[in-house]
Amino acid sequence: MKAGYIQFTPQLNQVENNIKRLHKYIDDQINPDQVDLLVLPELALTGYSYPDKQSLGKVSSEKYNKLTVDTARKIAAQINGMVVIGYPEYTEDGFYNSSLLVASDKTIGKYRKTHLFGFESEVYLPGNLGFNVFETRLGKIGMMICFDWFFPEAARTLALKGAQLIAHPTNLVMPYCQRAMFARSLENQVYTISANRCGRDNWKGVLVFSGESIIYIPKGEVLSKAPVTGEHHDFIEIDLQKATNKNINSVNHIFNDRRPEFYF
């Protein structure tokens, strides 16, 4: 299979012309032959900076959340291939920042960011979907969503329920993530593709994303790496077989290795 990200510079409260953008983007930068699986940032089409639950309300509703799936499955037909796309999602309970994984004719699966980072907790729930692995026809699929990066837990968890390969949205302002990722792909032995969004947003000064998306192989070596700055993507030939082998040699395997009763 190919897999890949598009590194996406979203504005803020320009949904529609995000999805304009975006679509312009696809049409004239990515053949449809080249994906079968694309990782979109974290809130893809809406920007990062909402300050308080009433101006993001302003992008999260019924209506954009169906209008993120419907964008989601059109990308997931034009390329005969998956997509997943982070949202802010609308509930009567409040706001989630969510993921989706979408095939053309239908959501495979949703996630529900579990680790906050900053004033994200002044906006969003936390995540209340748990870590759950997705069967697909290119194979076993999870997600989390950036800060879950900091947690080694989100991606062992993913891994020990089976998953071949973690999309990650991210929208990320620290520098450490996507050196990180190494180690969660190489402990873990899954693929991983940590989508970022490049540009800046304000929200109490200026918010500079630190783009450098990301993939990595089960063995924590680097297969693409966007630049810091501008849009971009990249699509690799990935086989998620070698993701479902966990030994180091022959007498080491990562799972079976493992001293539970001794961790805290």
Contents of the next structure:
Protein chains: 2
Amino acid sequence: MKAGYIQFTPQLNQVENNIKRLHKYIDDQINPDQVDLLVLPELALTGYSYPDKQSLGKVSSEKYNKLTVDTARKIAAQINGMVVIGYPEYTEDGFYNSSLLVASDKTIGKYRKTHLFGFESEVYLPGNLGFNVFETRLGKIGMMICFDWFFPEAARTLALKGAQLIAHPTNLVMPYCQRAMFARSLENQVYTISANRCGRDNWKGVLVFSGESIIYIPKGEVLSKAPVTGEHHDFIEIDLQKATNKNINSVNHIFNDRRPEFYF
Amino acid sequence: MKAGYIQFTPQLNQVENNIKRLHKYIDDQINPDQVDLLVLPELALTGYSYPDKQSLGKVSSEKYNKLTVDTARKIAAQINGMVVIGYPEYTEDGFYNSSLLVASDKTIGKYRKTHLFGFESEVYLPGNLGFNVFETRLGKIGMMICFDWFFPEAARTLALKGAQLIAHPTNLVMPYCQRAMFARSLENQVYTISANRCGRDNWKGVLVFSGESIIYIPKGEVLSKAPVTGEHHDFIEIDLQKATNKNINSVNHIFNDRRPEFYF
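Now that we've seen the form predicted alone, could you pull up the form predicted together with a further copy of the same chain?
Whole complex next, starting from this chain.
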């Protein structure tokens, strides 16, 4: 199967226009036959910098939840595949920084960001769903969002639960993640697709996102890296069996070799 | 304080000569005032490739345990500091791939390699001491050995137990570790010193060690990297307070932000 990302640049407060631009990008630039799994950034349709619940409430509601699902399903239908998309989820309890795994006819899985970054905790509730793996016709897919990368336990938990591929929508501002995902893919022998945004939000000065969306294969090799700036996409051939075999040589099996009795 | 490594090249079966060469290297090349903590490689005095217990038994016994301790203490006295050294530990139950943290007048800590690599499990018992942190006058020091790096739980456990610096004797043959230690230092906000060996053992063909001993600071920056080949040493100024503060910004504390209820 072929999987990859679109490094997209949503504009704050312009959800409908962002959706229009995303559809146009896909129509113009993507061959639907060349992609089975498409990972989009964190908060892909709204932009990132909503400093308080009031401002976030203008782009997060039941209506916008539905709009996100509809948009993702439409794209999934277009590529005859699946889409991972980040969005600010509205619930009666409050907002979550969430992502969905969507097919054309259904929502397969939802994830709520477990480790909130910076000011996000003023706006979002911490994720309460844990790290779950979804068995799909394409393979076993797990999701984590942006800052979750910093905590090795996130990718580890997904991998131990069977994830062959970690879909990782991001809105990265720190310079570390793209480099550190090397360790996440290698130590878990999984594929990772970090779909970052680029561009900037004019918020508390200017917040600049770091682009360089990146795909690692289980051996830690980079198979795709987007530029720092500019919208971009890439899809690569993925053999999920490579993420199933946890033997790294004739002796060592990286999961069976674990010794949890000595771990915190 | 100043801490660092000697990238040394022991010769198989020539323990006494290796000790002589190591002392000469230190006498000739190292200013004792410039080092407080010296990390030596895994199996620093014996070499690596003993394919069975019989051959290992020729360099691992009570006599050699004592020789290792005496050598490390002598060096510790010379630098008026502490030494971490890897050695094949002899016990009545069998051999361990171990390391010691030694001062001039005492052994402060011992570690036994938890995750054995490749053929090692035919020769060594898996470590049974867990990951422990030793409070010393220099700071809180933890040890892990070589392949332990692959398991994020190793460095994580040491850091959660308070380690400010992870001393990491290695005999690396795979090309990944030096790069992946970026993640270990960053995700735990600790100093890491990977003291690798270089050179080769003539064993089952030729086993080539990868050199590039490396020191990372808590922010993931490389402060020292040795060449691939050739003996080498480096010592850098270390401020362990930087490994005590686990805040990476005004909001996020990488330990307090953990959510173990969702981790495997």
